[in-house]
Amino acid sequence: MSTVLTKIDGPVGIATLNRPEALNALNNELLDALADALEGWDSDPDVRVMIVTGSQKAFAAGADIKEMAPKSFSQMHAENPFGRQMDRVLRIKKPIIAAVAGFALGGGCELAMALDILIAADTAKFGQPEITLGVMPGLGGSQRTPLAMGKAKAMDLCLTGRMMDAAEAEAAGVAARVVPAEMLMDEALKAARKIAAQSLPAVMMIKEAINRAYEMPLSQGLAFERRAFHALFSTHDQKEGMAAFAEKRKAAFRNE
């Protein structure tokens, strides 16, 4: 059985994890399976917007405990387990939607955050556990919380374990929003769509510069943000978007 299904609507690759029977926790096989997938579309032209979701229990409930518990120190710093397949993930150029049911927990929490965009359903349950098995966040947990959430939250759940509930993470910075369990997937496929829409080259350089701006100073970050703007000016698509402005029609865009 595939750890990770994918399908392909239109211009939106889906990817499903896939693990029921261990509530989607992640493994090396699925990370693996995962950054395939994401890499593969990444480099498709006609996929223009991912979406990772997994089931309505859970979006993935931590990393597979049973996989890492036997390991040393020097096994897991040679290793990199899930480390590796993160990295590669967070290379992705094309925009990624998460859309998250049940337990983000732990690991799940972590890729959940690490994703550009978190849809949750009002079923979904965020932490970091990694405190009550002796260990912390080893995948950005204890970094993106609180870039998103501000240090006193960030401490609350690291040290103590807690879950939050989706109106909680909304309220935080965490999701993006919460919609009806029911309409989880309907409402991401939507957001999808609706970026896929516009023009590629300028929605991966808006990417690109949101991400820039956790890793640089304010000015540099201005900097960066106002090259790409000026570079814009040399696509096909800026030119066709500024003309259908003016003249009260749709733009037809043509990602270049």
Given for the second form:
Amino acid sequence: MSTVLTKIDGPVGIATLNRPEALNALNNELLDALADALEGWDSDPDVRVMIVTGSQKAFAAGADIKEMAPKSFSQMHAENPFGRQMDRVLRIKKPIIAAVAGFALGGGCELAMALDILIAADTAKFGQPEITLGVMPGLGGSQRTPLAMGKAKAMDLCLTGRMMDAAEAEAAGVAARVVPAEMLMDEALKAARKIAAQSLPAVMMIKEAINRAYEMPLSQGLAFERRAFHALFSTHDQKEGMAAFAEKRKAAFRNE
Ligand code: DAK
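Now show me the form predicted together with 4-(N,N-dimethylamino)cinnamoyl-COA, since the one above was the form predicted on its own.
Then the entire complex follows, led off by the chain already shown.
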């Protein structure tokens, strides 16, 4: 059985992490399959939004501890496990929704936070428990938690290894919204379809601009945004979107 199940629902690619015996713990095989699926959809014009999800029990309970345990520094450094797949995921241009139920711990929490919109089930539990294993977050947790929730809460999460429930994660800015567990996929699909109905060039430009907010000084981010905004005036969809508004009709975007 594949460690990532894939399915396409209209314009939405859905990847379901599938290692139930290990609460979807991330290993190289799973992360290779996930990066392959997302890259495939990124270059498929029929797919405009993606969803990554897990099971009701776990989005992912972290990197696979048993697989990692015997590794040496030089192996981790040379092989760059997990890091190399995460770099591929971060290069995806189309938006990715993380639909999270149950445990999202360690690398699972980091993966969910690295995606674009995190929708949490009310059963979701987030945490960076690497400290309890004698290590530290390694897939962005020490950097994205302070950006999302500020220093005090990030230190609390990463230094104590405690879990945060869905309500706390939403208040901390990790989850965009919390929904009842049984509604998780419906809500994620609803959000995905809403995004898929917009102009894809604008959608991808917004994703890139928001991600740049984390990586450059404000003045450079603003300059990037201004130029990206100007560039969208070269698209069919800008002319169509604005004409449709003036003519009081629904825009027919062509994603070009
Ligand atoms: N790895 C491997 N197996 C895991 C696992 C994990 N992270 N989490 C759970 N499992 C396995 C359990 O061993 C158990 O397997 P069996 O014993 O049945 O064979 C099965 O899943 C069910 O788990 P439990 O029996 O423990 O289930 P419970 O409901 O009692 O407890 C739990 C659920 C989530 C509280 C517990 O399983 C737990 O504490 N799991 C570990 C959570 C954790 O510490 N996660 C952080 C892992 S460290 C890197 C970058 C990043 C990372 C690594 C490298 N590089 C750039 C190189 C990331 C590191 C991490 O994420």
